[in-house]
Amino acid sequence: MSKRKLTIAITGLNNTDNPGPGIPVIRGILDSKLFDARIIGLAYENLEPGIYMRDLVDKSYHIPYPSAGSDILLKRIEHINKIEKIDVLIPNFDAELYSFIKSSEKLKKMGIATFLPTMEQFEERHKWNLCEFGKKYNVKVPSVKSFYSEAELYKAAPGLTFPVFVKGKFYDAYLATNAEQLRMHFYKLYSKWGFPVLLQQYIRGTEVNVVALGDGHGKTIGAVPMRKQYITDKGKAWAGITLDDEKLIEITHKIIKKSKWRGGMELELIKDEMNNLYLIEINPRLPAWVYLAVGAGQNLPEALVKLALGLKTNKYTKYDIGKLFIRYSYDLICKLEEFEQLSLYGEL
């Protein structure tokens, strides 16, 4: 059977020490036995390594930051689509999802398919809404407080119990063990991401993660749990191993069934000494370690493309346990002319 030819546009090409999901999503799609994909990279910065990975990305275009507004972003996508005839677009950053979800119908009219959470799903899983999310879907979560000003923090500081996690609006989390560390992390996060800055109750235990894909009707297409084996100073997994843990699979199925989650997701949880699971974060897209799921037998990027195209997508029922991933650094040698072309013309 011949493969179906597709043009797929993908963001998240920053394959650095704080990697985006774009490159592992691309690798999963290129492993597909169903699709012959031409990959269009959508980059925010000219030094995102994925731009120059010519064995993975066929052509790259510069796109404006989401802060420029949905209309400006959409005009750029419209221009790129006139050239490339994009079949499917997969955004991979939390901060850009609002714009793409908002524009999904306009993209559809251009002939571009997406498979994203609804706006309600996207909003209710925000870090500052996590306590309400836990109550709604009967999931244990640590207590979270949102702060919208320095004055609020100073007022609350005397009553805080340490240690406490300090979290940014979109990304980054730091453990503060005293008031001085709390203030330092607070300033760093609000200057980078703005308000609110969140303080989350510290739960002693082991962090575990699940990558999953929901069909939008309550069915879990696939789910693979993982424990980080090596963590960078940015808190990113540099090595991880798939787990045999029915409780993790059960809680994932419960959340997807009750919320009718649409698209990829990553659940971040803490398992305490009593084996209780606490949900600490939901990332509304496939994570940067998603290729571990592919290697373990669940090609979730391929399944995401199938869902976007409205194709029948069977549920994965198993995965390899004890499968390990290890990241590594690699020096790409590029021509200055390539960088200049992207800088001057916005495409390569």
Partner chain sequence: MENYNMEKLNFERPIIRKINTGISNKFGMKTEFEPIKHIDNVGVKGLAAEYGSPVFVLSEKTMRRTFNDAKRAFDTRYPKVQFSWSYKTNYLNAVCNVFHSEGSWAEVVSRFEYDKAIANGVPGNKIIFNGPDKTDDDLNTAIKNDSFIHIDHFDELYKLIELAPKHHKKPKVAIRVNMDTGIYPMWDRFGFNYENGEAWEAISKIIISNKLEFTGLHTHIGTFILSASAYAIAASKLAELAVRIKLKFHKDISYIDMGGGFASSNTLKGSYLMGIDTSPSFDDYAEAITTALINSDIDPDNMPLLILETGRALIDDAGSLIGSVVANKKLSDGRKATIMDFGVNLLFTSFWYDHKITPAQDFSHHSETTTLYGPLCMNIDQIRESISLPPLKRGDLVVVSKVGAYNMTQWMQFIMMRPKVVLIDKKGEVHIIRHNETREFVESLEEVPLHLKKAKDVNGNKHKHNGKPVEIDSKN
Contents of the next structure:
Amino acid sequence: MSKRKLTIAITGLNNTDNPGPGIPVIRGILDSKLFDARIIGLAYENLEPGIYMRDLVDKSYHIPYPSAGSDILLKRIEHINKIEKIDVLIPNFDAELYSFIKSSEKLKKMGIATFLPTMEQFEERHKWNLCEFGKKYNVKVPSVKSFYSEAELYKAAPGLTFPVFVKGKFYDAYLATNAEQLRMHFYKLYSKWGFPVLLQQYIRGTEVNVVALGDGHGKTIGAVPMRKQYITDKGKAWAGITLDDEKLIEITHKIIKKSKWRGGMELELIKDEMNNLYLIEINPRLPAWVYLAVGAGQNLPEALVKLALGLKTNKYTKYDIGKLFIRYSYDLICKLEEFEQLSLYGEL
Amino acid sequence: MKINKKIAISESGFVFNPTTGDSYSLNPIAAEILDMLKKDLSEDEITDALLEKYDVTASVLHRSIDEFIDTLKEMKILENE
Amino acid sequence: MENYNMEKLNFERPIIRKINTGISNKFGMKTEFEPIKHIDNVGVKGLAAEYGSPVFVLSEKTMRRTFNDAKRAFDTRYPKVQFSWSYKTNYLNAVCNVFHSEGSWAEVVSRFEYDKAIANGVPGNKIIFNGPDKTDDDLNTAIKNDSFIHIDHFDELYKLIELAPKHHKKPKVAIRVNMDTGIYPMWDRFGFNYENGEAWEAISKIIISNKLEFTGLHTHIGTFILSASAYAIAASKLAELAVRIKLKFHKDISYIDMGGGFASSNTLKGSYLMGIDTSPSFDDYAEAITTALINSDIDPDNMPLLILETGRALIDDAGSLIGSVVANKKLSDGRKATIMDFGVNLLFTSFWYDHKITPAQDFSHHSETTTLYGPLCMNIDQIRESISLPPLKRGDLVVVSKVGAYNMTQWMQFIMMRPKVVLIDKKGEVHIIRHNETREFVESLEEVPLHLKKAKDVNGNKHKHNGKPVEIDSKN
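Next, give the form predicted in complex with its partner chain, keeping in mind that what was shown is the form predicted on its own.
Full assembly next; the chain just shown is listed first.
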């Protein structure tokens, strides 16, 4: 059977020590036995390593930051689409999802398929809505409070207990063990991501993660749980191992079934000493460690492309338990001309 | 005032300083000026050429070129002889 | 030169920019800087030449189009809808009359605004009088004119009960209700609280007094509310009160006034995404409010009139400010700064918006990051802390978009006079709707006591006034 030719545009090429999911998603797609994909990288910054990984990425284009507005983003994509004829677009950053979800109908009119959560799903799983989310879907969550100004924080300060997690609206989380650290992180997060800044109850226990894919009708296409084996100083997984834990799979199925989740997701949970699971975050996209799922037998990036194209997509029921991923860094050697080409003309 | 000889300027308006590793981009007029500096034209000659070509008053042009040359010096692209 | 016989080329300041390896540059994204050369087909350059710089420009077409968008969003979802123009948002008479001609009533919050509405020809029974500060005279006038008085506090409520008998008619009143809608901050300084029972107490007192005609319920949950669902909560709570009034007093209220607070598409400071991508549409607000009312227990045959006092969302888009570059500067740490001929004196809203500012002439797609300052000798006079713009030079024009709300009422006359405001009508004709202020105008209200009329000048020479020298004690 000959492979179907596809052009797939992908963001999140920042394959640094705090990697975006772009490159792992691309690797999954290139592993596919169904598709012969031409990969178009969409980059925000000149030095996103994926741009220069020419064996994985065929062509890269600059796109404007989401903060420039979805109108400008769409115009840029329209321009790229004229040249490349994109079949499927997979955004991989939390901060850009809002714009892409909002624009998905317009992308469809350009002939570009996506497979993203609905705006409602995207909004209700926000960190600052986690308490209501927990209630609605009957899962345990730590208490979270949103702060919309520094004044509010000062007012609440006497009643706070430490340690406490300080989280930015889209990204970044720090553990503050005293008021001074809290103020510092609070200011940093507010300057970077705006309000609200969130304070989340610290729960002692082990962090476990699940990567999953929902079909938008309540069915879980695949789900693989993982525990981080080694964590970098940024709190990112350096190595991880797939787990055999029915409770984790169960909770994932429950959330996807009740919310009719559409698209990739990553659940972050804490298992306390009593074996209680607390949901601490839902990331509305595939995570950077998704290639572990591919290696364990579930090619979720490929399945996501199939769903986006409206193809029949079977459920994965098995995965290899005890499969490890170990991340490594690698120095690419590039020519200055490549950097010049990208930074001056916005494409490479 | 001379252009640092090690500086590489490409047609596209991309400037690379191999001593510092910094790279820069130029808008078309900036590229034009840098090109003339490379050909050892004096500031007056540059001003005259631009006055002829562009719709601009002499005072605005002088002000712009002065500021641009200051910036080039700060960036160590131009050096005092 | 080869261009000798040709028209000279457009000049742009030469710039060199370090390619920042961390931050994306804007190459290939020329659309971000599409110049604004026209407003409603009238040239920006011409407007500045004719009416000066800076100058506020209002588009009648945009005002009417926006109003009709809002009206359609509500009319298609609810049987009885009435808009009421929020005077404080922009009370230039030409603006008010655009909205009145579209059928809007007047919503006023002071005697000054009330008298303006009357002078604009709005009948007294189509004026809603809000606000915490109404004098006895204000109340008597409103009662006489059959205006709707929205009571803010118990002192006002008792005062009305006291004043009513002299008028031999029942003043038409509503109460303003504040409540928790999940919005921070909660505006509990206005009106009567829902949750603690104060609102119900006020309602009971009014109805039992039998001196006032209880007409409706009013709320105004805040400003620039980005969550349409907060309005659903507010509408449900008012509907609950309406149902309770019916049960206890067998009375149908005639209206529910949801106030204003709808966001415009401006971008709030500190928010990551653009306002145009995140602000709810009129349809979103309308859906939330009307669904909550229709799904409430209010008798479907006696649905109250739905009143809306939205101001900002109706006028913001219609206003632009044309201004020009005064100077380019370099700050001590090398950052670029650009001084404009307009500042926070004219753009009060720059304290909370990242205003969209666009050059009015062609340029290449190269850009630099700069801080935009106003012309005031005041450190806080900053329009944009950091904005990426093409290299502008002295005299270049820019257009600040979406400035129609609040700026023409909250502007201040500090060291300079306020500029002209012009309106472009539907045919593209330009009308001055407010002249620029003059020194004579500003000083016309001043009085100088006789002994201060003459002063020694800085060189110690005595001035003569009406031919007579005036002695000035200069010992201290």
